[in-house]
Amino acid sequence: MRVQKVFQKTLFGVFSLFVLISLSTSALCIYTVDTHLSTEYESNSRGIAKTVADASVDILLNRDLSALQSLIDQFIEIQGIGYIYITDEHGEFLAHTFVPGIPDQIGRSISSSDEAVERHIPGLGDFVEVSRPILAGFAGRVHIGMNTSLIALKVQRAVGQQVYLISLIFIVGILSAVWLVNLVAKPLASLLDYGARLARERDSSAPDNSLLARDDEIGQLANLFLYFSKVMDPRKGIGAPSSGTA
């Protein structure tokens, strides 16, 4: 299917739009679902927190680490959790969900704030800590760390199924948009065509009536070619009017 040249840069032109469209879609997409998740399993995280610390008073003041142990390994499986550790009012670890061992970055900086913490541990991944006190601290802190990755596989899912709509609405908006320019290339290219013809042949005796009996700018500008190769007809003289004259 070829395309005038004089909508080559139209064509062009829609097709940068979709391109922009699809970017800027696709990052607010990015963007949007992955601060809704980040702070919805923060605020998770959070919740858990809260809910180990309170349960951890009274195992705490009776010593029982096993009983601290098995409590904290409940949660692990719930969905995000990456690790939970207890530590004690000193940063002494009580119980933890590390396998085999506490990694060296968590031993090295225990976070005894509110804040959240940002954590890259190598041969586990990204991760965001919170924390949650114990009896005001007085009894040590808990502190879970949630996934990342799990919010990088959603956001990938999100966009992945988000890419298939826009491919689909672009490859259709591309055939579309050729499809509607070829509407008005194909009788620009029998103007032009006719034309040629008429400055070719000089001859005007058989007008193009598909073109003269159009009522837009085509059929206009065919009139004007018509009218232009009776005016310019050389067996009459260049300018001079098409019938005698005293």
Contents of the next structure:
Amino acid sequence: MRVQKVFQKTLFGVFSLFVLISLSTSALCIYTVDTHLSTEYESNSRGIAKTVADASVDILLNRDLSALQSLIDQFIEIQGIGYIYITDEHGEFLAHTFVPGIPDQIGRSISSSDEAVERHIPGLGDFVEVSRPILAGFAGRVHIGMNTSLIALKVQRAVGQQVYLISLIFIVGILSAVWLVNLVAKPLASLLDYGARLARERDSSAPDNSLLARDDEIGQLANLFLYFSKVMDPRKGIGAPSSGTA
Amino acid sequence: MQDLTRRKALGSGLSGFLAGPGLLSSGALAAASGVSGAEIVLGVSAAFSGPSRGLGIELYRGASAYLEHVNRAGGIQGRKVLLKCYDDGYQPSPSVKNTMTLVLQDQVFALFGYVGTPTVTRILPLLKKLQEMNAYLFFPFTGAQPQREPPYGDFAFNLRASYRQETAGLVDNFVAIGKRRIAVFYQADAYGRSGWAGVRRALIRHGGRIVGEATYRRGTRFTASMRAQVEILEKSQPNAVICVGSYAACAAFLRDAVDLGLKVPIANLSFVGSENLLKLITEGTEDSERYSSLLVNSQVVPSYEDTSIPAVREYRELMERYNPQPPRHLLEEDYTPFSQSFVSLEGFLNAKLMVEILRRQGNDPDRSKLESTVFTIRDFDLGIGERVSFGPTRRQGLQTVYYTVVQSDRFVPLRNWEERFST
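I would like to compare: after the form predicted alone, may I see the structure of the form predicted together with its partner chain?
Everything in the complex follows now, all chains and molecules, and the chain you saw is the first one.
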């Protein structure tokens, strides 16, 4: 319908606005969730590393290494912790949670500082590793790998949920817009048909009563058209419009 | 042998709670300590389901054979000895939960016949917390150190030799025949670490170190692939591998090691459950010797094939006479018991010593006097040759480690390491 072309720009504008909102909120969501989770996970990992390091002193000095393994096995169940290993002061592994073995990437470069280290371990994923000394480093170090793949997964879920919600709002918005446009477009199309017929056939018959009865701009236009048809009709002469103020 | 079902156990515990301590009769008071006029109740939490269920079941069967014999002969001072069993599936958390139920709710006389290091190490702090209730753990099926040394050693009594002794024996014998490049395949938990630490300690004594290590997750089944583990160990070019695991995973490792060409002696500790392991690697295989010829398993009880040993003869006779069955109410999968096994022999000896301790308690068994009663066990003859003694600084009854290899699909004592593994 030709008349609806008038509204296509409006619909396109609404669509563009939604896309803009979706992209900007998703980007903000990714940034916020990623930053918050990374900070929280790293903070938790440091806290756990400190707890294990403090608890390990007594075990390392007085007890069997199975007690140390039992200790770290309880912490590995915490979500987000990918691996834990404990090395002695010479860097030898005393306990760890790796299966099927200690990855080469870790065996080659054991961190000896408190700074977080990023690691990519094939087959296991991406990790940020934090480390804490045991007995100021004289008895070794505790290392905890935080699984960043899990953070990415959580970000994806959060963004997915947001996009899902915005899409729902978008669909409802578009349907509402189409319905509203149709409310305007149908009488406008009738008026357009009347105008076209008037111009083509010089027909001065009145437009549809439903158009003339409207109290909006379309009704006013219909009455104006009727007035002009009568003005132009030599048989009827100039007459006043039946209603309206045009 | 009678055993109490979980439902019965929960029922009796609930009625005890509802009655309240102040309303308990003298009979109920006696029952509250796991002893009544008719019975003494021992609490068991072990693996009766999952890939390690063979260990819990066989240990239970061996103990049941002896307790059935004692109960049919009138029990101890007229009281029957009953086992109240719960399944923990060889998992720490259920083990802790079961122990709390056994001690606080069921109020059993003592804990008996637990299976596994990750399970036992997790309940030890609980026993310490409950020390005023004198909740002692008797003869767990694990050779780990935590229940043998401070701070928890005071709450458990061990019969079997330790993993430290088993691994030291294996390392000493391998080193003696020139096999110094030893790798370890182990379960990624406290049990595996205990064995790994034992091997490391023994190798350091010989001036060596573990040349390679690979792990697997607890609960791994025989159908799992161990290719990755074999490839990791192959890189270290070992001339012997010591496995610290349970039978399903160790059998899978042996299968894949041989299939991938890692043909070196492969040793297992007593916990592995030798017969279950052998069954897995021989079933459906025409050339089972290809796999079994590399095996050497350490044991903490003598061979059940050696009928010159009085306790072995007694064990075989009672197992045949009573043919004890697994606790059916705890079984989730079918299980075909072995007529004899190292694990059930250990369960049998555990029960035999437990009965002796209960006998020494006299007419009025008392948990608070259990420890002092155990310390009266001095040079006690269990019938296996080695005498058993306990004391304040000796909480492990037996010290001997035995070594076995497979011959004609049976485990037999290993007499000559050089001859068996010199090639």
